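Read the single chain below, which is given as structure tokens and is the form predicted alone.
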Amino acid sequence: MTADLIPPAFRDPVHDSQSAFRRLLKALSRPGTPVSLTGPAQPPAPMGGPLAAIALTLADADCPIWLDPALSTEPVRRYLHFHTNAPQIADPKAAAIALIGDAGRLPGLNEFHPGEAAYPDRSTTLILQLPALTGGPSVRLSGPGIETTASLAPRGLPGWFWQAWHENAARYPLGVDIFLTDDRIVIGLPRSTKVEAP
């Protein structure tokens, strides 16, 4: 596939990626708070704009990425290779970033790297694309960046997810960090965030 057949990335790569990075930092510093995130106009399906924006902002040649089966298509692979040059790997535990297009079939969180005692920052960051960030089972979040508690009700997560997240938070400072996205919003879930069902 030649470059003219690959959908463009950001209109202004420097400005747009810096803006996206600031929004991702805001989402992680205020867990559970929706943050608007505009992505590239036409990422290859089924990749939504926010998921594409996160991938283009965080991935580079030194950042191995893992794609779930929903995103492991030739157009998506070529798009990410062309715009980021990030190595695409088959082992989720070796990934710095995991892109999940079908969150309902998400592998267990323990399938990803939780970091190491001396280097907890070497964990996998997961980006989960969901049908919606509202309308699902409601949970309460607490922890750093949340004044008291925050409510969250994303739709499309597997039934085991919140129990697995509880176990993930209990491993702090180890554990994975997660961004949840739909077609226009990102929500951050750093590993320090605790969850309970209301």
Contents of the next structure:
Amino acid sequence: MTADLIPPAFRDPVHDSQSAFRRLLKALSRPGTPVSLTGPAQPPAPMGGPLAAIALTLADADCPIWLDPALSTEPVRRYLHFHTNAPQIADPKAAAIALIGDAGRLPGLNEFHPGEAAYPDRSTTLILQLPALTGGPSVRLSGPGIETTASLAPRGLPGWFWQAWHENAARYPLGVDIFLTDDRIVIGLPRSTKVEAP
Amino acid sequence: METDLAFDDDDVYSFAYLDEMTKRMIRRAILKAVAVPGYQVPFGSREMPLPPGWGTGGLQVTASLLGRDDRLKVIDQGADDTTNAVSIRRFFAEVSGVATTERTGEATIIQTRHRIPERALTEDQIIVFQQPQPEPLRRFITEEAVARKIHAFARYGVMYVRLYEDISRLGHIAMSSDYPVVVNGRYLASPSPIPKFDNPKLHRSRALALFGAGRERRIHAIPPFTEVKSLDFADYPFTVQRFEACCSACGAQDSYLDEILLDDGGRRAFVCSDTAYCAERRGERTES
Ligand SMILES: [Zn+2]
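Show the other one: the form predicted in complex with the partner chain, since we just had the form predicted alone.
Everything in the complex follows now, all chains and molecules, and the chain you saw is the first one.
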């Protein structure tokens, strides 16, 4: 196989990744708020546009990534290797970014790195691709970035997710941060966000 | 006018000066900083074409944020027209071609040293602080590893003791700028050398605040709507500076004032430190 069979990444790498970064920053600064995020054209399935955009924007040789079984296909691995050069590792705890194509089969949040007491930034950021960011069970969020409360109802998360998120927030300032995506939107869920009972 | 920056206008630079790998590294650090408000994220600071003390940390943060649709405002001591502010503004106009403005309300990114604008910031704005020293414990603790341990376990008693000593000796807390805050009920943080007059503006601000310290290689953040509490004591509550005078140029009674010398005879007056705020108020007055 040759490189020319790999779909192209951003059309304009400098400005497209800048724009994507600002959208991620907005999403993480305003948890629960849907932010539109355009991805590169035709990333290999099952990678959706926003998930691919996040990988292209944040990953590089200094940023080890972990792929869930749904994304562990040869075309996805080659695409990410070719465009980001990020080490693809087998241990989720050693990953700076975990890309999850099938959120329903997400391993427990404890499988990822929560950071260290002195370095809580040494944690894993999870990118969870979902079938839809609305229409699921509704939860209420509060914390930094949220004026009063925000409600969120993503579809396709495992049943244990919000209880695990509650435990994640209880470990603050340790914990993982999450970006939820579908085919055009990203929603930020930093560890500082608290969830009320659904 | 001659540029103060140590870079050559004829050279070709990356958009916003920094290479993409450096921007990505800083962007990852910014996202961590937002996720853990007040925690100082280490980052690999780069050389910038500016003299030391010119806010290379803030500059690198701004360079990693900037896009073609942004409109940048740069202030130093509240003013848009000081050498530092003019040079930084010109630098970014040169290396990124972004629009610049002096009007606070029109800016999408505001890079600042020493002040927060008087006009309330909005959801669509990001304020970037140039920060010489991001470590609020540095006054008492020189060892990095010790400071890190104190932050890790939130053992901030030493800071309270020190502030209380100030009170008992002087009758008030001696720090009038860079007055420490607790962010999101967890991290003790330094708000950069803004007057404590500006501290309340950080509390539940609608705008995201990012702090870049180049020499110390740290980035920290205060997201919008985040609890920011200036340290105080039950019997000595935190207070901001109050001015007896109002601005002699625009009449503002609510702004931070600088004392200026009017003539050789030693006549003095107070004027707004935020020059754009003052100018806008004067403009509004002449229009009406
Ligand atoms: Zn004035």
